[in-house]
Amino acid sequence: MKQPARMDLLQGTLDLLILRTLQGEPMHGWAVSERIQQISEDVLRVNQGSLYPAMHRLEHQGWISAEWGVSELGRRARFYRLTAAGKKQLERERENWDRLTTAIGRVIELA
């Protein structure tokens, strides 16, 4: 059987699911990237040299925070959490994402 092709992301969209993600629970970064991965049924795949400049990029934006824990196997890991201004910048995110998937959606019924 053939692999469905990787789908690379943009920055701003690979924020935006991070910022998803992590709306629900604190996860370290590698749960965060298997999260993606299994809501999007395999379609998206985000590998650590993407995953961790991101989460330090929305950790030094003041979005996200993160402090040290223990994983599910036992290992010392940092656990991320969307702050106030990360929901907020979700917010926005998100309705910026309607904006463009309404436009690009346009386009493509029109063209």
The other form holds:
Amino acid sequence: MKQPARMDLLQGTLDLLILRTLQGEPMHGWAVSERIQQISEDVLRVNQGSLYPAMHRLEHQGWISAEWGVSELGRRARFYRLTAAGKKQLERERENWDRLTTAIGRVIELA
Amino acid sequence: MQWTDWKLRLRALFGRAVVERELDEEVGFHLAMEARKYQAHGMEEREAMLRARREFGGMDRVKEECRDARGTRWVEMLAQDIRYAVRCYWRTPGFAVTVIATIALGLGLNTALFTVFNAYVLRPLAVREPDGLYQFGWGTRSGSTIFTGEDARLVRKLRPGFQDVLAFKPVFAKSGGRTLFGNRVSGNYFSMLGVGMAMGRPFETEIDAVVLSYNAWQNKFGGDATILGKTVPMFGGMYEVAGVAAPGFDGIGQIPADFWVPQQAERAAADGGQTLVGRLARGVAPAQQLTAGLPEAQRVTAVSLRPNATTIPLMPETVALILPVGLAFLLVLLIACANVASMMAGRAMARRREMGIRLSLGAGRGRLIGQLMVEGVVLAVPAALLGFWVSGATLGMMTGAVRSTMPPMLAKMIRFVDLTPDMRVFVFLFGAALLATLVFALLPALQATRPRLAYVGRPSRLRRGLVVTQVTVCALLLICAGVLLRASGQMAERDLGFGVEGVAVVGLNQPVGVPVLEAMRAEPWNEQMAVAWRGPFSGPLRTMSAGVAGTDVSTRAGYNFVSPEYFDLLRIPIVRGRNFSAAEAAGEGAVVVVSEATAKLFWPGEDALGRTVRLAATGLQMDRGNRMPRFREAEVVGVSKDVMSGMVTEGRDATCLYFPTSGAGAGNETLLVRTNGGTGAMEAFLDAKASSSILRVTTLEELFAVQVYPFRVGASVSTLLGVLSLVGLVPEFETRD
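Would you generate the structure of this protein in the form predicted together with the partner chain, following the form predicted alone above?
Let us now look at the entire complex, which starts with that chain.
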């Protein structure tokens, strides 16, 4: 299997990615990491070791909530869903991200 | 901090097993999905599983990080430390019990002292807005601040700077076999203080009503629910119970009052010993001078105000008085802490290897100190609980001991203030326990965790410092005890200059009348009887301005009115001249017997006999509560030996002028009777013949004991503390090699 060039995630962006990924439907942890990888066409690979601590932190913040459900394996899995507070947080983090990328873009273009 | 967060934290704490299982399951599911993905790409099942694990990274580290996210790590760590500490102490119960008992003793003694301090100095009186109350005093040229009823009436009329002013005077009353302590109070007493009634009403204009304190009603009148309207015999009359004051109110003086009766205006007018308490007008600062419009402005030179929000005001003088006692108690606690600290340090030293290894394995020093502190707190909590019990037991024992060693006259009359602990006491106990823990746990912890390459087998500087402090404190306390013991011993053996044995003292509130005195003189138990204005040991001698006739130099000289039998009865020798004649006594003639010291002061090196003393008499019979001679000059007919008839602490009376009086004289407050075989027969006689005149019956020996008593208490307390701290030193010397 060919390994595409991996990029380390910027500090703090993992939260944004998790929240955005959960915007559609409830998912379990593995699916979140797979989805991020797929959509980014294997550019972004979530360090699986930091995924779960991040999700538990978000859960404590009240931005996502967890619930046990039955997975495609027929086995119990923990499904995470975005909460109302999480939606607001997602918007805030998106705005921050946009401002950051615009600013970096301008510096790269014009400096 | 959000609700979900708390919910999850609580779940993590109390459903720890479930949460851990769920974490395992979640990670397990992740690995299974990952392995399935690799299998779909054609990998062997075993290899796929291994690959998934490798991708996931260090399983335990990830789980730790997930646990960190829960934010309950410190609680778990704390619980772990506590469990560890309890297990350790369980294995060495002797150590734990010694530490807990030592600290509990120190805490208990200090809490007991604080409870007393709190009851007198900190706990606000149970009245409306106690902070506005000030006790009022006048400084006059003669230095006298004794208020008479007339002064009280004037001040109340003028109310300088005050909304209102009340007057009260402490009195004792014998009532149906009980001795009660109470106050004669002005009519506005209850309304000005804003004290409610548990039942009934306060008195207004009537003169024979009494209000009982809740405490006295419960303990001395059996809580009789139908007491309102019943009469209580007091002061030779019958007083109707008008009300029972609200619980918790014991008056505003220093001795809790059992009852309050109204002041009779005409009798109180010339009666001294009034205490005036005002409620400061709004917007008037306590420091503001309040002399405006005061009577006899030329005589009143200063006005003093003393806060009366608590039983004893919290003023620099109070603090200066209590500080040495407080320090002595605190030092005992510190000795206890120092002992425990060296025990803890010894234990910590034994664990230096463990500490060293853990430090080199990367455990933070803070974490280790934290663990040692937890070990301290595990001992401090039971010590504080036990200390609370010790303080209660100490107070019980102390009041019991005071009661049984106190001269019976005091014990009969005085009720102690309420010593139930309140919030302030608990805060104090908590603070003291905290301080103790810091001393006995933190210091050794800091020392034991100091990274050092090798343990030097020498007592540490900390330990040596502790021992030096202990020895110093112990010596200090024992010296104090010695000084006080000596003082009380000296006082007890002091040559008073007169004989006190077997002399009964009868306090009068009005003359008993010559016929009763004659009947009394004939009684078989009566060996000898004398009449006096004031008896020995009833406080400092009253003074008046006096000097040598023909000069205008005056001094304040002590004086008294006594019948001729006074000198014989008390075995006071007349060294020059003669005693009063019967005619001089009956007529209260213008003659005087002076003490030797007075003679020496007035006529140094000369014979005093036949000389004349000039007196600043005002012509009034009573002045500011003092009985005055009606003459302005008196001839010296005799010189008597010096005696200590005022305050024993002040030694022999510096000056004393004896003026003649007899049983027929008005204003005499004391009968002295030398009886054979106790005072029982005499009391029975007085109860039958003159009960309305009798305030109290006691003996000179008892009055003397009352004066010596405070020294004995001081000596006992410092001996106790000194011995405790000495015992605290023993382990130190035992461990010396």
